[in-house]
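Form predicted alone, single chain, as structure tokens, below.
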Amino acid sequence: MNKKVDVIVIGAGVVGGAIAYYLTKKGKSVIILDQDEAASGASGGNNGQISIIDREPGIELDWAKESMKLYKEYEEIDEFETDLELTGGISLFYNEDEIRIGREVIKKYNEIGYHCEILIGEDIKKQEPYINTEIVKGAAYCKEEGKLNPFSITLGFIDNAVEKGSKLFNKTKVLDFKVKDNLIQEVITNKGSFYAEKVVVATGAWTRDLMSKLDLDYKIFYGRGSLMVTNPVEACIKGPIVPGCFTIGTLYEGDWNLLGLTQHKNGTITIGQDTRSFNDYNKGISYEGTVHLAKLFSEHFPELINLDIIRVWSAITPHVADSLPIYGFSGKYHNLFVAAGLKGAFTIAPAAGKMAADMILEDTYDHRVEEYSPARFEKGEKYEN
């Protein structure tokens, strides 16, 4: 089998997939690596929203915007299913600091075009009737804001870009580089090694440590966060419900255990979400969590209390230090392009994807993604996590 091409992809989450598609498309040879399977990491564990209000403006948006325009035409010629609903979405306060707070945030997202409100009281249940208004004293409402399948979406960039003519190794993890003059030579895995002009490393959590074999310290850190979900029911939930720190920038650094929901197109809820630090990629479920995040649904929906939980599961998901993305390429080994940390990856990831591919083959360059560059991790510092 062939193990030289044009372009090693490391990592089959919905980043490393949408970058793999835009570069098979332009008919470019592609590998894909996965040291487990496609869509097994937090591309496989998300709550499927679309998330407007919690980026700041800018390319992101842009990137939002355009592929939700992207999503609709995959449809449209019949690639794969995306299940995206534009349903709106909100994000809870429970005080008046945080309604305050939340107003000065939703004014500048309408003055760059989007629609935003803050809705109190009855307002709350026309968007989502079973909610607890007792409990929640305000939200930050979005109209562009919706839900997708990622499970659909990861798979669908992963199937197309093999079926026109990319390889997939799943079970296949990166022992290793061979580099000469700045420049990599040779991904060395458990399955032998690999060859390509250019590598992507869009490998999320595990971004830190594969860039260790480099050399590099890359300021990104990961937590696990556990879900929940339903058995299937009548359509109750209309939009993504998200905590409204996210919205106004509250999170506190840590543990965390914060309501979150999404209905599906299937009728299942998913819950969420529980968020605890590891540092050793550990999937464990805690019951506490669980338990504490059952007692936040049915304060938050007491209507909706006899919903039975079918299946809790767990996935590492990432997060760089600045809260921005690495993006971009390497500023030390001039054939690597890394794609890390982008926060709502479903969000942006066709637009951020289609970019990638442009950059690698060097059609265009956008200034706005300087930022993001891996450079400013390769000063030749240490960090600690």
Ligand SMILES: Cc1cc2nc3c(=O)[nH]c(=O)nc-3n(C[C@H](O)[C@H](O)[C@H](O)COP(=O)(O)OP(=O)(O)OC[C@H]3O[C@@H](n4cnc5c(N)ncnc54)[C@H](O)[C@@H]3O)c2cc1C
Second form
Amino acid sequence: MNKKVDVIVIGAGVVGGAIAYYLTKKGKSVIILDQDEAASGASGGNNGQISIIDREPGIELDWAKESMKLYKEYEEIDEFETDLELTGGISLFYNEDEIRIGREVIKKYNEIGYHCEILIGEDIKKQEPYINTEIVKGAAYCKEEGKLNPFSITLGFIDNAVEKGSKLFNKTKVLDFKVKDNLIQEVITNKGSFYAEKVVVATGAWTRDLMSKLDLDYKIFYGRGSLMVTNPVEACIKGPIVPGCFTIGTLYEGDWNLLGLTQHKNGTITIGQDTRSFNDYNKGISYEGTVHLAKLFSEHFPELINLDIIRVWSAITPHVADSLPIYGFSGKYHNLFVAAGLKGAFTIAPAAGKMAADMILEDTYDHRVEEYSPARFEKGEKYEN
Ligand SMILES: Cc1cc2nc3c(=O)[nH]c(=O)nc-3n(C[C@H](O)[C@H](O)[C@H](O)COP(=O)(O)OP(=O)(O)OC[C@H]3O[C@@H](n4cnc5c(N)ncnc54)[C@H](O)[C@@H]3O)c2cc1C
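With the form predicted alone done, generate the form predicted in complex with the ligand in the same format.
Next comes the full complex, this chain leading.
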């Protein structure tokens, strides 16, 4: 029988990784379980962008600010590389209406101390010289945005936790739970049972399925996002480039194919993203979507059309019906903490993980996360998919 530990963390993505890292730092015994392996979910398949102006002022931006400091600390104390670069980022607008809404949006961030402006025409080229301003009519620039290395960060959290005594079990899928007196007594996996005082669910897109084993119906769904990556080339894209509809909130639900890209420290450029709604965790690639993405890239960067695309992949990422994370202790199972559906988690995971570790150990409680409580989905209603 596996020895009982302080905490079991289910899910070895950036969110579970950050929580395990801080719990281990606090001297707790931790087991991390993943159905596949560390960074095999959305955390290993994304664009590495730090996004600010698609977040509501409040705890998320506080987490973002603190996370940037924490990323620097990990490097300073030589724990792991993050490749963090605050290059400034732009969101792309294609017409006067979008630019007008963009102006309103950035006003809100300027008022709380961020450095944002609307760039028009040739000014966009000062940030991104290769962009086609025949198509892109304006851009919202935010100086505090940037990029990082999602693999290095996710594995950095997990490897550090393991070095300090935590145990990682790969290919260990949680299938069910044994419950008594509103407490999880046993976590049942394909490799046997595990026991802990507290259980953390950080299973991203898979959270709704897993929580159904506890008769809970969390309104957390998922989509499949595809990216492609080029061979390494000389620096030509400065900061993260994102679709303006993320910023002005006009992104429609369901399938979409919009241009967003990042050039990484090693010179490769990840180009996204084709997004499709699926219900079966299918990680296939859409041929039409990939072709459309390549066309979008060529139109936006006509001088870069000879770049070689060396790989295309998909990753599955969650979204919560009310767009808020599911974060906090369950109202029903008193030793269950959930951390799932954190949007663009790389901007906030270090601080959110640190706070989660404090909450799990009952060192602190922060009223700002009250509206994220899983209890909002524990009232017994069933949801349509
Ligand atoms: C194409 C794409 C581009 C993106 N671009 C960005 C970006 O530029 N910047 C950004 O910040 N974010 C981006 N994101 C979102 C980002 O990747 C996610 O917010 C983040 O990775 C979520 O982390 P997580 O730890 O919650 O989930 P995941 O990384 O998905 O981790 C969940 C883990 O749980 C495991 N698991 C699930 N069920 C079980 C079970 N029953 N038993 C055991 N283990 C289980 C899975 O195997 C997985 O490893 C992007 C996402 C996609 C798909």
